[in-house]
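Only one chain comes next, encoded as C-alpha coordinates, the form predicted on its own.
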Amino acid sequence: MRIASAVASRLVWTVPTLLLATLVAFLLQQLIPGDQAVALAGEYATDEKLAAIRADLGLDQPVLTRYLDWIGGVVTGDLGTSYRTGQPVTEIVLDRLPVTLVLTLFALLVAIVIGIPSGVAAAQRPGSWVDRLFTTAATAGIAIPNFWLGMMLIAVFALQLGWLPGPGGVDFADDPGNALRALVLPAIALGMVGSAEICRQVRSAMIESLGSDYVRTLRATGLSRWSIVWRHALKNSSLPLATILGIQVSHLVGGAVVVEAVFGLSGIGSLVVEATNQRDYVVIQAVVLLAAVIVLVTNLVVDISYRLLDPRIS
(Lines of atoms letter the chains of each structure in order from A and count residues from 1; the text may use other names and numbers.)
(Lines give C-alpha, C1' and ligand atoms only; values in the text may rest on other atoms or scores of the structure.)
Protein backbone atom coordinates (compact mmCIF):
# COMPACT_ATOMS: atom_id res chain seq x y z
CA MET A 1 0.00 0.00 0.00
CA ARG A 2 2.88 2.39 0.78
CA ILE A 3 4.41 1.78 -2.65
CA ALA A 4 1.04 2.15 -4.39
CA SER A 5 0.48 5.44 -2.57
CA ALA A 6 3.92 6.70 -3.60
CA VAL A 7 3.31 5.77 -7.23
CA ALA A 8 -0.11 7.45 -7.21
CA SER A 9 1.34 10.61 -5.64
CA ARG A 10 4.11 10.78 -8.24
CA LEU A 11 1.70 10.21 -11.11
CA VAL A 12 -0.51 13.08 -9.92
CA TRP A 13 2.44 15.47 -10.32
CA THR A 14 3.63 13.98 -13.62
CA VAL A 15 1.23 15.88 -15.89
CA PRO A 16 1.89 19.41 -14.50
CA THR A 17 5.63 18.72 -14.44
CA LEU A 18 5.64 17.63 -18.09
CA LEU A 19 3.50 20.62 -19.06
CA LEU A 20 5.84 23.03 -17.29
CA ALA A 21 9.00 21.49 -18.80
CA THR A 22 7.66 21.48 -22.34
CA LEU A 23 6.17 24.99 -22.00
CA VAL A 24 9.47 26.46 -20.81
CA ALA A 25 11.32 24.73 -23.66
CA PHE A 26 8.73 25.96 -26.17
CA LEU A 27 8.99 29.55 -24.96
CA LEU A 28 12.80 29.49 -24.92
CA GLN A 29 12.81 28.37 -28.54
CA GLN A 30 10.97 31.54 -29.47
CA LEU A 31 13.93 33.56 -28.16
CA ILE A 32 16.38 31.99 -30.61
CA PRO A 33 17.32 34.60 -33.24
CA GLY A 34 16.21 34.01 -36.80
CA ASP A 35 13.13 33.03 -38.73
CA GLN A 36 12.21 29.36 -39.16
CA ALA A 37 10.59 30.08 -42.51
CA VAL A 38 13.78 31.74 -43.79
CA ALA A 39 15.86 28.80 -42.49
CA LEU A 40 13.66 26.39 -44.42
CA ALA A 41 13.14 28.34 -47.64
CA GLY A 42 16.49 30.05 -47.92
CA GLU A 43 17.66 33.60 -47.51
CA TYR A 44 16.49 34.70 -50.95
CA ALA A 45 12.95 33.26 -50.82
CA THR A 46 10.09 35.53 -51.83
CA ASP A 47 7.69 36.97 -49.29
CA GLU A 48 4.89 34.88 -50.77
CA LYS A 49 6.82 31.68 -50.29
CA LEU A 50 7.75 32.60 -46.72
CA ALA A 51 4.12 33.38 -45.95
CA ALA A 52 3.04 30.05 -47.41
CA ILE A 53 5.57 28.18 -45.27
CA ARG A 54 4.47 30.00 -42.12
CA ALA A 55 0.82 29.20 -42.85
CA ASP A 56 1.60 25.55 -43.66
CA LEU A 57 3.58 25.01 -40.44
CA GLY A 58 1.31 27.13 -38.28
CA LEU A 59 4.09 29.63 -37.61
CA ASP A 60 1.69 32.50 -38.23
CA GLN A 61 -0.35 31.52 -35.17
CA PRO A 62 0.20 32.94 -31.64
CA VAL A 63 2.78 31.12 -29.51
CA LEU A 64 0.25 29.82 -26.98
CA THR A 65 -2.01 28.53 -29.76
CA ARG A 66 0.88 26.62 -31.31
CA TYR A 67 1.82 25.14 -27.95
CA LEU A 68 -1.74 24.02 -27.23
CA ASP A 69 -1.99 22.48 -30.70
CA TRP A 70 1.23 20.56 -30.02
CA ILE A 71 -0.06 19.36 -26.63
CA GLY A 72 -3.26 18.21 -28.30
CA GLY A 73 -1.22 16.15 -30.74
CA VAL A 74 0.85 14.64 -27.92
CA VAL A 75 -2.31 13.47 -26.16
CA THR A 76 -3.32 11.59 -29.29
CA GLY A 77 0.18 10.18 -29.80
CA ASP A 78 1.21 12.62 -32.55
CA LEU A 79 4.46 14.46 -31.81
CA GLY A 80 4.28 16.37 -35.05
CA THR A 81 6.20 16.33 -38.32
CA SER A 82 9.80 17.41 -38.84
CA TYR A 83 10.07 20.78 -40.57
CA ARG A 84 13.17 19.66 -42.47
CA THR A 85 12.49 16.07 -43.54
CA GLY A 86 8.71 15.79 -43.39
CA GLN A 87 9.01 12.58 -41.35
CA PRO A 88 6.87 11.95 -38.28
CA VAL A 89 8.85 13.05 -35.24
CA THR A 90 7.92 9.85 -33.41
CA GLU A 91 9.74 7.77 -36.04
CA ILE A 92 12.82 10.00 -35.91
CA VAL A 93 13.05 9.85 -32.11
CA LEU A 94 12.44 6.09 -31.90
CA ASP A 95 15.10 5.53 -34.55
CA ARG A 96 17.72 7.43 -32.50
CA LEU A 97 16.59 6.38 -29.01
CA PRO A 98 18.22 2.89 -28.77
CA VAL A 99 21.74 4.29 -29.15
CA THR A 100 21.25 6.80 -26.33
CA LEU A 101 19.55 4.27 -24.04
CA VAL A 102 22.31 1.68 -24.46
CA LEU A 103 25.00 4.35 -24.06
CA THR A 104 23.35 5.63 -20.86
CA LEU A 105 22.99 2.09 -19.51
CA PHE A 106 26.65 1.30 -20.23
CA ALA A 107 27.77 4.60 -18.68
CA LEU A 108 25.71 3.93 -15.55
CA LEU A 109 27.25 0.46 -15.33
CA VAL A 110 30.74 2.00 -15.59
CA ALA A 111 29.86 4.50 -12.85
CA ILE A 112 28.58 1.77 -10.52
CA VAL A 113 31.38 -0.74 -11.13
CA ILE A 114 34.08 1.88 -10.52
CA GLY A 115 32.35 4.16 -8.01
CA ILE A 116 31.00 1.74 -5.40
CA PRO A 117 34.14 -0.41 -4.84
CA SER A 118 36.41 2.65 -4.75
CA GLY A 119 34.10 4.42 -2.27
CA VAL A 120 33.97 1.34 -0.04
CA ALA A 121 37.76 0.92 -0.19
CA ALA A 122 38.34 4.58 0.72
CA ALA A 123 35.90 4.45 3.65
CA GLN A 124 37.51 1.46 5.37
CA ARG A 125 40.66 3.42 6.29
CA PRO A 126 39.85 7.15 6.38
CA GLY A 127 42.96 9.27 6.04
CA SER A 128 45.11 6.43 4.71
CA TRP A 129 46.98 6.54 1.41
CA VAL A 130 44.20 4.43 -0.13
CA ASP A 131 41.61 6.98 0.97
CA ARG A 132 43.70 9.89 -0.32
CA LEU A 133 44.29 8.10 -3.62
CA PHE A 134 40.60 7.47 -4.32
CA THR A 135 39.54 10.89 -3.02
CA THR A 136 42.05 12.62 -5.29
CA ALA A 137 40.99 10.48 -8.24
CA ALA A 138 37.32 11.28 -7.56
CA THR A 139 38.05 15.01 -7.42
CA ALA A 140 39.96 14.79 -10.70
CA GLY A 141 37.15 12.75 -12.25
CA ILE A 142 34.62 15.45 -11.43
CA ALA A 143 36.88 18.21 -12.76
CA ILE A 144 37.75 16.56 -16.10
CA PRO A 145 35.20 17.39 -18.85
CA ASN A 146 33.76 14.28 -20.46
CA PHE A 147 34.36 15.63 -23.99
CA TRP A 148 38.11 16.04 -23.25
CA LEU A 149 38.26 12.56 -21.73
CA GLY A 150 36.46 11.20 -24.77
CA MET A 151 39.03 12.74 -27.13
CA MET A 152 41.89 11.31 -25.04
CA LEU A 153 40.30 7.86 -25.10
CA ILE A 154 39.95 8.07 -28.88
CA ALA A 155 43.59 9.14 -29.27
CA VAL A 156 44.95 6.31 -27.09
CA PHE A 157 42.66 3.30 -27.46
CA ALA A 158 41.30 3.88 -30.98
CA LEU A 159 44.08 5.64 -32.91
CA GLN A 160 47.29 4.50 -31.19
CA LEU A 161 46.45 1.04 -29.84
CA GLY A 162 43.56 0.20 -32.18
CA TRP A 163 41.79 -1.83 -29.50
CA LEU A 164 38.37 -0.25 -29.95
CA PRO A 165 36.52 1.59 -32.74
CA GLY A 166 36.92 5.35 -33.01
CA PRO A 167 34.29 7.96 -33.83
CA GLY A 168 31.46 7.13 -36.19
CA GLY A 169 29.61 4.30 -34.54
CA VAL A 170 27.89 1.35 -36.18
CA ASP A 171 24.21 0.72 -36.82
CA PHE A 172 22.80 -1.85 -34.38
CA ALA A 173 20.73 -3.44 -37.14
CA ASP A 174 23.79 -3.94 -39.37
CA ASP A 175 26.30 -5.24 -36.81
CA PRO A 176 25.15 -5.47 -33.15
CA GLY A 177 28.53 -6.74 -31.92
CA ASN A 178 30.62 -3.92 -33.37
CA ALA A 179 27.91 -1.43 -32.41
CA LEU A 180 28.31 -2.43 -28.78
CA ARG A 181 32.12 -2.26 -29.05
CA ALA A 182 31.79 1.23 -30.47
CA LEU A 183 29.92 2.29 -27.32
CA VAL A 184 32.65 1.19 -24.88
CA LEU A 185 34.78 4.36 -25.12
CA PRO A 186 31.78 6.74 -25.09
CA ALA A 187 30.36 4.92 -22.07
CA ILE A 188 33.65 5.28 -20.19
CA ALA A 189 33.91 8.97 -21.10
CA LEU A 190 30.32 9.55 -19.99
CA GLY A 191 30.41 7.35 -16.90
CA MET A 192 33.67 8.50 -15.29
CA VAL A 193 32.19 11.67 -13.79
CA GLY A 194 29.34 9.60 -12.39
CA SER A 195 31.77 7.11 -10.85
CA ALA A 196 33.59 9.97 -9.11
CA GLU A 197 30.32 11.30 -7.64
CA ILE A 198 29.27 7.81 -6.51
CA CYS A 199 32.70 7.23 -4.94
CA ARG A 200 32.45 10.40 -2.86
CA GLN A 201 28.89 9.72 -1.70
CA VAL A 202 29.54 6.06 -0.89
CA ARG A 203 32.70 6.96 1.02
CA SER A 204 30.85 9.49 3.20
CA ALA A 205 27.92 7.15 3.88
CA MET A 206 30.18 4.16 4.58
CA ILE A 207 32.38 6.08 7.04
CA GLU A 208 29.25 6.92 9.02
CA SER A 209 27.98 3.34 8.89
CA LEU A 210 31.31 1.75 9.82
CA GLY A 211 31.61 4.06 12.83
CA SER A 212 28.16 3.22 14.22
CA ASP A 213 27.39 1.13 17.29
CA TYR A 214 25.83 -1.79 15.43
CA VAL A 215 29.03 -2.30 13.41
CA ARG A 216 31.07 -2.44 16.63
CA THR A 217 28.61 -5.03 17.91
CA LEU A 218 29.00 -7.08 14.72
CA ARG A 219 32.78 -6.97 15.10
CA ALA A 220 32.50 -8.13 18.70
CA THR A 221 30.48 -11.16 17.59
CA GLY A 222 33.37 -12.24 15.33
CA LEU A 223 31.63 -11.58 12.01
CA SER A 224 34.05 -11.39 9.09
CA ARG A 225 35.19 -8.01 7.81
CA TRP A 226 33.86 -8.76 4.33
CA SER A 227 30.39 -9.53 5.67
CA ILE A 228 30.34 -6.42 7.88
CA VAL A 229 31.38 -4.12 5.03
CA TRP A 230 29.48 -5.53 2.08
CA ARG A 231 26.39 -7.10 3.66
CA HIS A 232 25.62 -4.73 6.51
CA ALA A 233 27.39 -1.36 6.25
CA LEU A 234 26.84 -1.00 2.49
CA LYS A 235 23.19 -1.98 2.85
CA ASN A 236 22.68 0.72 5.45
CA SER A 237 24.33 3.20 3.09
CA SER A 238 21.91 2.33 0.29
CA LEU A 239 19.59 5.35 0.68
CA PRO A 240 22.18 7.99 -0.30
CA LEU A 241 23.42 5.58 -2.97
CA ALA A 242 19.93 5.30 -4.45
CA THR A 243 19.69 9.10 -4.45
CA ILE A 244 22.97 9.63 -6.27
CA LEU A 245 22.14 6.90 -8.82
CA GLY A 246 18.86 8.65 -9.63
CA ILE A 247 20.67 11.96 -10.06
CA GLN A 248 23.31 10.32 -12.25
CA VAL A 249 20.71 9.01 -14.70
CA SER A 250 19.56 12.59 -15.31
CA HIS A 251 23.16 13.78 -15.68
CA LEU A 252 24.00 10.95 -18.08
CA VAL A 253 21.03 11.69 -20.34
CA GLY A 254 22.12 15.34 -20.50
CA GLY A 255 25.81 14.49 -20.94
CA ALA A 256 24.99 12.21 -23.86
CA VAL A 257 24.51 15.30 -26.05
CA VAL A 258 28.22 16.20 -25.83
CA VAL A 259 29.60 12.65 -25.85
CA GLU A 260 27.56 11.61 -28.88
CA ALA A 261 28.85 14.67 -30.73
CA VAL A 262 32.48 13.77 -29.88
CA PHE A 263 32.10 10.15 -30.97
CA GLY A 264 29.79 10.79 -33.92
CA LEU A 265 26.98 8.61 -32.58
CA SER A 266 23.49 8.86 -34.05
CA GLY A 267 21.56 9.13 -30.82
CA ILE A 268 19.16 11.56 -29.19
CA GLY A 269 22.00 13.91 -28.27
CA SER A 270 23.20 14.35 -31.83
CA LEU A 271 19.57 14.65 -32.93
CA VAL A 272 19.14 17.67 -30.63
CA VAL A 273 22.26 19.30 -32.07
CA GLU A 274 21.08 18.72 -35.64
CA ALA A 275 17.56 19.96 -34.90
CA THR A 276 18.90 23.08 -33.20
CA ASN A 277 21.16 23.93 -36.13
CA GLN A 278 18.30 23.39 -38.57
CA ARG A 279 15.71 25.16 -36.37
CA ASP A 280 13.59 22.00 -36.35
CA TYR A 281 11.91 23.00 -33.12
CA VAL A 282 9.22 20.34 -33.16
CA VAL A 283 11.95 17.69 -32.89
CA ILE A 284 13.58 19.54 -29.99
CA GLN A 285 10.22 19.72 -28.24
CA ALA A 286 9.77 15.95 -28.56
CA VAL A 287 13.23 15.29 -27.14
CA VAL A 288 12.53 17.60 -24.19
CA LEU A 289 9.33 15.66 -23.51
CA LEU A 290 11.21 12.35 -23.70
CA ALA A 291 13.97 13.58 -21.37
CA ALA A 292 11.39 14.81 -18.86
CA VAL A 293 9.65 11.43 -18.92
CA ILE A 294 12.96 9.62 -18.31
CA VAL A 295 13.76 11.88 -15.34
CA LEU A 296 10.29 11.44 -13.84
CA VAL A 297 10.40 7.66 -14.22
CA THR A 298 13.85 7.61 -12.62
CA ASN A 299 12.61 9.68 -9.69
CA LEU A 300 9.67 7.32 -9.29
CA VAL A 301 11.98 4.29 -9.20
CA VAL A 302 14.20 6.00 -6.60
CA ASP A 303 11.17 6.90 -4.50
CA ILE A 304 9.97 3.29 -4.58
CA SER A 305 13.45 2.03 -3.70
CA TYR A 306 13.45 4.24 -0.58
CA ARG A 307 10.41 2.42 0.73
CA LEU A 308 11.83 -1.00 -0.10
CA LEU A 309 15.19 -0.25 1.53
CA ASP A 310 13.83 1.50 4.62
CA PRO A 311 10.37 0.44 5.87
CA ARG A 312 10.33 3.46 8.21
CA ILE A 313 9.74 5.78 5.23
CA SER A 314 6.00 6.27 4.82
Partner chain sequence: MWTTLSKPARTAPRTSAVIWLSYGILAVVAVVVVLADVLAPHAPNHQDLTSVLLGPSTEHPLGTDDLGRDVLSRLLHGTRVSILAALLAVGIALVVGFPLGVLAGYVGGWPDAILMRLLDTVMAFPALVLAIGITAMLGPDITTAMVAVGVVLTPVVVRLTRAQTMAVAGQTYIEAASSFGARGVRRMILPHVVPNVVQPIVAQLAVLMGFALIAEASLSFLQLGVQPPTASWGTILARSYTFLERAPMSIFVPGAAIALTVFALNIVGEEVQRLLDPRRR
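Rigid core here is just the name for the largest C-alpha set that superposes within 1.5 Å across the two forms. Because the structure is predicted, anything quoted here is derived from the model rather than measured. Residue numbers count along the first chain shown, from 1. First, how it differs from the form predicted in complex with its partner chain.
Once the cores line up, the CA of residue 281 ends up less than 2 angstroms apart between these two forms. Core-aligned CA deviation for residue 162 between these two forms: less than 2 Å. Superposition on the rigid core between these two forms places the CA atom of residue 66 2 Å or more away from its counterpart.
Switch from the form predicted on its own to the form predicted in complex with its partner chain and give that structure.
For this one, just the chain is written down, with no partner chains and no other molecules.
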Protein backbone atom coordinates (compact mmCIF):
# COMPACT_ATOMS: atom_id res chain seq x y z
CA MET A 1 0.00 0.00 0.00
CA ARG A 2 2.79 2.40 0.92
CA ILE A 3 4.65 1.49 -2.21
CA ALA A 4 1.62 2.20 -4.33
CA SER A 5 0.91 5.56 -2.74
CA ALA A 6 4.57 6.60 -2.87
CA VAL A 7 4.76 5.75 -6.55
CA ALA A 8 1.44 7.40 -7.25
CA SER A 9 2.28 10.65 -5.48
CA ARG A 10 5.51 11.00 -7.43
CA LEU A 11 3.90 10.05 -10.71
CA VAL A 12 1.34 12.79 -10.23
CA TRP A 13 4.26 15.20 -10.20
CA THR A 14 6.43 13.60 -12.86
CA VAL A 15 3.92 12.83 -15.60
CA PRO A 16 2.73 16.42 -16.18
CA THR A 17 6.34 17.63 -16.08
CA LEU A 18 7.25 14.97 -18.60
CA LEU A 19 4.40 16.09 -20.85
CA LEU A 20 5.45 19.71 -20.55
CA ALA A 21 9.02 18.65 -21.34
CA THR A 22 7.85 17.09 -24.62
CA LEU A 23 6.12 20.37 -25.40
CA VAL A 24 9.33 22.32 -24.73
CA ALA A 25 11.32 19.92 -26.91
CA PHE A 26 8.73 20.19 -29.65
CA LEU A 27 8.61 23.97 -29.50
CA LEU A 28 12.40 24.08 -29.92
CA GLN A 29 11.78 23.43 -33.59
CA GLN A 30 9.67 26.58 -33.77
CA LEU A 31 12.86 28.53 -33.06
CA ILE A 32 14.33 27.63 -36.44
CA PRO A 33 14.40 30.82 -38.44
CA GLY A 34 12.98 30.83 -41.97
CA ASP A 35 11.39 27.94 -43.83
CA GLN A 36 11.55 24.85 -41.65
CA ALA A 37 11.36 22.48 -44.58
CA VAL A 38 14.41 24.10 -46.21
CA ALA A 39 16.21 24.13 -42.88
CA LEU A 40 15.47 20.45 -42.33
CA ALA A 41 16.29 19.23 -45.83
CA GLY A 42 19.24 21.47 -46.50
CA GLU A 43 19.61 24.25 -49.04
CA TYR A 44 20.10 21.99 -52.04
CA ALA A 45 17.07 19.79 -51.52
CA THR A 46 14.82 19.13 -54.47
CA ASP A 47 11.31 20.47 -54.57
CA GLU A 48 9.90 16.96 -54.27
CA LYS A 49 11.90 16.37 -51.12
CA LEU A 50 10.73 19.67 -49.65
CA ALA A 51 7.14 18.78 -50.49
CA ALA A 52 7.61 15.39 -48.90
CA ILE A 53 8.96 16.97 -45.71
CA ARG A 54 6.14 19.46 -45.58
CA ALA A 55 3.61 16.67 -45.92
CA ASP A 56 5.47 14.46 -43.46
CA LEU A 57 5.66 17.15 -40.77
CA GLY A 58 2.29 18.64 -41.67
CA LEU A 59 3.90 22.08 -41.83
CA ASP A 60 0.71 23.53 -43.29
CA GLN A 61 -1.20 22.45 -40.23
CA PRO A 62 -1.59 24.31 -36.92
CA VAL A 63 1.17 23.86 -34.33
CA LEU A 64 -1.12 22.04 -31.91
CA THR A 65 -2.10 19.41 -34.49
CA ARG A 66 1.56 18.86 -35.33
CA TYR A 67 2.43 18.55 -31.65
CA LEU A 68 -0.28 15.95 -31.07
CA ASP A 69 0.90 14.08 -34.13
CA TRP A 70 4.50 14.20 -32.97
CA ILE A 71 3.75 13.22 -29.37
CA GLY A 72 1.70 10.32 -30.67
CA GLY A 73 4.86 9.06 -32.35
CA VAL A 74 7.04 9.76 -29.32
CA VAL A 75 4.97 7.66 -26.93
CA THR A 76 5.08 4.75 -29.36
CA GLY A 77 8.85 5.08 -29.64
CA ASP A 78 8.89 6.82 -33.01
CA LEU A 79 11.04 9.95 -32.83
CA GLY A 80 10.83 10.66 -36.55
CA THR A 81 13.32 10.23 -39.36
CA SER A 82 16.63 11.96 -39.85
CA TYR A 83 16.51 14.06 -42.99
CA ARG A 84 20.26 13.73 -43.34
CA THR A 85 20.73 9.99 -43.18
CA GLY A 86 17.18 8.76 -43.72
CA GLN A 87 17.59 6.54 -40.65
CA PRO A 88 14.89 6.37 -37.96
CA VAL A 89 15.96 8.72 -35.14
CA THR A 90 15.04 6.21 -32.46
CA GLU A 91 17.53 3.78 -33.96
CA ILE A 92 20.31 6.40 -34.13
CA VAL A 93 19.75 7.48 -30.54
CA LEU A 94 19.52 3.97 -29.10
CA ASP A 95 22.75 3.14 -30.87
CA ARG A 96 24.55 5.97 -29.07
CA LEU A 97 22.81 5.81 -25.70
CA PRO A 98 24.78 2.97 -23.99
CA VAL A 99 28.11 4.82 -24.13
CA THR A 100 26.59 7.88 -22.47
CA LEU A 101 24.81 5.83 -19.82
CA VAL A 102 27.95 3.89 -18.92
CA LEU A 103 30.03 7.08 -18.87
CA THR A 104 27.49 8.87 -16.67
CA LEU A 105 27.31 5.92 -14.30
CA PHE A 106 31.11 5.74 -14.01
CA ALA A 107 31.29 9.47 -13.44
CA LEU A 108 28.60 9.23 -10.76
CA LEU A 109 30.68 6.54 -9.04
CA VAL A 110 33.77 8.77 -9.19
CA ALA A 111 31.76 11.69 -7.79
CA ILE A 112 30.38 9.61 -4.92
CA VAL A 113 33.62 7.82 -4.06
CA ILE A 114 35.54 11.10 -3.83
CA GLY A 115 32.74 13.42 -2.76
CA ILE A 116 31.18 11.66 0.21
CA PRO A 117 34.34 10.79 2.19
CA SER A 118 35.84 14.23 1.65
CA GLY A 119 32.58 15.91 2.67
CA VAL A 120 32.43 13.76 5.79
CA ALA A 121 36.08 14.50 6.60
CA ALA A 122 35.57 18.24 6.19
CA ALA A 123 32.52 18.17 8.45
CA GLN A 124 34.39 16.63 11.39
CA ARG A 125 35.81 19.92 12.56
CA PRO A 126 34.22 22.88 10.79
CA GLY A 127 36.81 25.62 10.44
CA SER A 128 39.83 23.37 10.94
CA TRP A 129 42.64 23.24 8.40
CA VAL A 130 41.28 19.95 7.05
CA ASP A 131 37.95 21.63 6.47
CA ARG A 132 39.57 24.66 4.85
CA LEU A 133 41.63 22.45 2.60
CA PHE A 134 38.68 20.37 1.44
CA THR A 135 36.27 23.25 0.96
CA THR A 136 38.81 25.30 -0.95
CA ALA A 137 39.65 22.27 -3.07
CA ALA A 138 35.93 21.74 -3.67
CA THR A 139 35.44 25.33 -4.77
CA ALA A 140 38.39 24.90 -7.11
CA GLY A 141 36.94 21.61 -8.36
CA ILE A 142 33.65 23.30 -9.24
CA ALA A 143 35.54 26.00 -11.10
CA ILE A 144 37.47 23.62 -13.36
CA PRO A 145 35.68 23.04 -16.68
CA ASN A 146 35.29 19.30 -17.16
CA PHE A 147 36.45 19.36 -20.76
CA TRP A 148 39.65 21.16 -19.80
CA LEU A 149 40.28 18.62 -17.04
CA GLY A 150 39.75 15.95 -19.69
CA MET A 151 42.38 17.51 -21.96
CA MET A 152 44.85 17.76 -19.09
CA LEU A 153 44.26 14.12 -18.16
CA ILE A 154 44.85 13.13 -21.77
CA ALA A 155 48.02 15.22 -21.93
CA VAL A 156 49.42 13.64 -18.77
CA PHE A 157 48.10 10.08 -18.59
CA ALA A 158 47.67 9.25 -22.26
CA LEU A 159 50.34 11.28 -24.05
CA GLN A 160 53.10 11.65 -21.45
CA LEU A 161 52.75 8.51 -19.38
CA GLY A 162 50.85 6.34 -21.81
CA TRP A 163 48.99 4.57 -19.02
CA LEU A 164 45.50 4.84 -20.42
CA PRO A 165 44.03 5.23 -23.87
CA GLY A 166 43.57 8.77 -25.14
CA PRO A 167 40.81 10.12 -27.31
CA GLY A 168 39.08 7.92 -29.84
CA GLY A 169 36.66 5.52 -28.22
CA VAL A 170 36.77 1.79 -28.69
CA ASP A 171 33.63 0.04 -29.84
CA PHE A 172 32.14 -1.86 -26.96
CA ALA A 173 31.24 -4.88 -29.04
CA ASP A 174 34.77 -5.25 -30.44
CA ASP A 175 36.83 -5.03 -27.30
CA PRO A 176 34.92 -4.60 -24.03
CA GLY A 177 38.05 -4.52 -21.87
CA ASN A 178 39.70 -1.69 -23.75
CA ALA A 179 36.39 0.09 -24.15
CA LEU A 180 36.07 0.21 -20.36
CA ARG A 181 39.69 1.36 -20.00
CA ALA A 182 38.95 4.11 -22.47
CA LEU A 183 36.16 5.32 -20.19
CA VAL A 184 38.39 5.80 -17.13
CA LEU A 185 39.75 9.25 -17.99
CA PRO A 186 36.42 10.62 -19.28
CA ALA A 187 34.67 9.37 -16.15
CA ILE A 188 37.22 11.12 -13.92
CA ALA A 189 36.97 14.32 -15.97
CA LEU A 190 33.19 14.24 -15.79
CA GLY A 191 32.89 13.07 -12.19
CA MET A 192 35.33 15.54 -10.63
CA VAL A 193 33.01 18.54 -10.65
CA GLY A 194 30.29 16.32 -9.23
CA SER A 195 32.58 15.14 -6.45
CA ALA A 196 33.27 18.76 -5.51
CA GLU A 197 29.57 19.57 -5.40
CA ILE A 198 28.81 16.44 -3.40
CA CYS A 199 31.65 17.25 -1.01
CA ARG A 200 30.21 20.69 -0.26
CA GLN A 201 26.69 19.48 0.23
CA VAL A 202 27.61 16.42 2.28
CA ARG A 203 29.73 18.69 4.44
CA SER A 204 26.86 21.03 5.29
CA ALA A 205 24.39 18.17 5.78
CA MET A 206 26.87 16.39 8.06
CA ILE A 207 27.62 19.49 10.13
CA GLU A 208 23.88 19.85 10.65
CA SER A 209 23.55 16.19 11.51
CA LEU A 210 26.58 16.03 13.82
CA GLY A 211 25.33 19.05 15.72
CA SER A 212 21.91 17.54 16.42
CA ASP A 213 20.73 16.48 19.85
CA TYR A 214 20.39 12.97 18.53
CA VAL A 215 24.10 12.70 17.81
CA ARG A 216 24.99 14.32 21.10
CA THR A 217 22.94 11.64 22.83
CA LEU A 218 24.73 8.92 20.89
CA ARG A 219 28.04 10.41 21.92
CA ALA A 220 26.93 10.31 25.53
CA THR A 221 26.20 6.60 25.24
CA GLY A 222 29.85 6.04 24.43
CA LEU A 223 29.47 4.90 20.83
CA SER A 224 32.68 5.13 18.84
CA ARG A 225 33.15 8.21 16.73
CA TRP A 226 33.53 6.09 13.61
CA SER A 227 30.20 4.41 14.15
CA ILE A 228 28.43 7.67 14.97
CA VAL A 229 29.75 9.36 11.86
CA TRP A 230 29.31 6.60 9.34
CA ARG A 231 26.35 4.65 10.66
CA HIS A 232 24.17 7.29 12.24
CA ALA A 233 24.99 10.82 11.18
CA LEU A 234 25.50 10.01 7.50
CA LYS A 235 22.32 7.98 7.43
CA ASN A 236 20.48 10.89 8.99
CA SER A 237 21.73 13.24 6.33
CA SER A 238 20.84 10.89 3.53
CA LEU A 239 17.76 12.84 2.49
CA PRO A 240 19.88 15.69 1.13
CA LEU A 241 22.16 13.01 -0.25
CA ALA A 242 19.34 11.55 -2.36
CA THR A 243 18.45 15.04 -3.56
CA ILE A 244 22.09 15.71 -4.44
CA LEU A 245 22.31 12.52 -6.49
CA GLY A 246 19.19 13.49 -8.38
CA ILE A 247 20.73 16.84 -9.27
CA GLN A 248 24.06 15.24 -10.12
CA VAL A 249 22.50 13.05 -12.79
CA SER A 250 21.24 16.18 -14.52
CA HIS A 251 24.66 17.83 -14.32
CA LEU A 252 26.47 14.73 -15.51
CA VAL A 253 24.23 14.18 -18.52
CA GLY A 254 24.82 17.81 -19.50
CA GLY A 255 28.56 17.55 -18.91
CA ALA A 256 28.78 14.30 -20.86
CA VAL A 257 28.11 16.23 -24.06
CA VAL A 258 31.39 18.12 -23.86
CA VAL A 259 33.44 15.32 -22.34
CA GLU A 260 32.35 12.96 -25.11
CA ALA A 261 33.49 15.52 -27.65
CA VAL A 262 36.92 15.76 -25.99
CA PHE A 263 37.41 12.01 -25.83
CA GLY A 264 35.80 11.24 -29.17
CA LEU A 265 33.27 8.91 -27.58
CA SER A 266 30.22 8.23 -29.68
CA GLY A 267 27.48 8.82 -27.15
CA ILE A 268 24.40 11.00 -27.42
CA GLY A 269 26.52 14.02 -26.47
CA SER A 270 28.73 13.81 -29.52
CA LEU A 271 25.60 12.88 -31.48
CA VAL A 272 23.94 16.18 -30.66
CA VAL A 273 27.10 18.07 -31.64
CA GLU A 274 27.30 16.22 -34.96
CA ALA A 275 23.60 16.78 -35.54
CA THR A 276 24.05 20.49 -34.90
CA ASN A 277 26.85 20.72 -37.42
CA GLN A 278 24.70 18.87 -39.97
CA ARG A 279 21.57 20.80 -39.00
CA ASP A 280 19.80 17.53 -38.32
CA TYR A 281 17.11 19.14 -36.20
CA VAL A 282 15.02 16.04 -35.64
CA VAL A 283 17.97 14.33 -33.98
CA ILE A 284 18.76 17.37 -31.82
CA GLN A 285 15.17 17.49 -30.66
CA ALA A 286 15.21 13.79 -29.81
CA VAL A 287 18.44 14.04 -27.79
CA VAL A 288 17.22 17.08 -25.85
CA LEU A 289 14.01 15.28 -24.97
CA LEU A 290 15.85 12.09 -24.09
CA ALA A 291 18.15 13.97 -21.72
CA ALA A 292 15.15 15.38 -19.86
CA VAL A 293 13.53 11.96 -19.73
CA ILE A 294 16.69 10.42 -18.27
CA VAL A 295 16.84 13.12 -15.60
CA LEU A 296 13.14 12.92 -14.73
CA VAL A 297 13.11 9.14 -14.59
CA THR A 298 16.24 8.85 -12.43
CA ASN A 299 14.84 11.46 -10.09
CA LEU A 300 11.58 9.55 -9.93
CA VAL A 301 13.41 6.34 -9.10
CA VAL A 302 15.67 7.98 -6.51
CA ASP A 303 12.69 9.64 -4.91
CA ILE A 304 10.50 6.58 -4.76
CA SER A 305 13.24 4.35 -3.43
CA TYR A 306 14.03 6.99 -0.86
CA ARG A 307 10.44 7.20 0.26
CA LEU A 308 10.36 3.45 0.66
CA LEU A 309 13.56 3.37 2.70
CA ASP A 310 12.90 6.29 5.02
CA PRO A 311 10.12 5.83 7.52
CA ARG A 312 9.96 9.56 8.24
CA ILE A 313 8.58 10.43 4.84
CA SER A 314 5.04 9.42 4.12
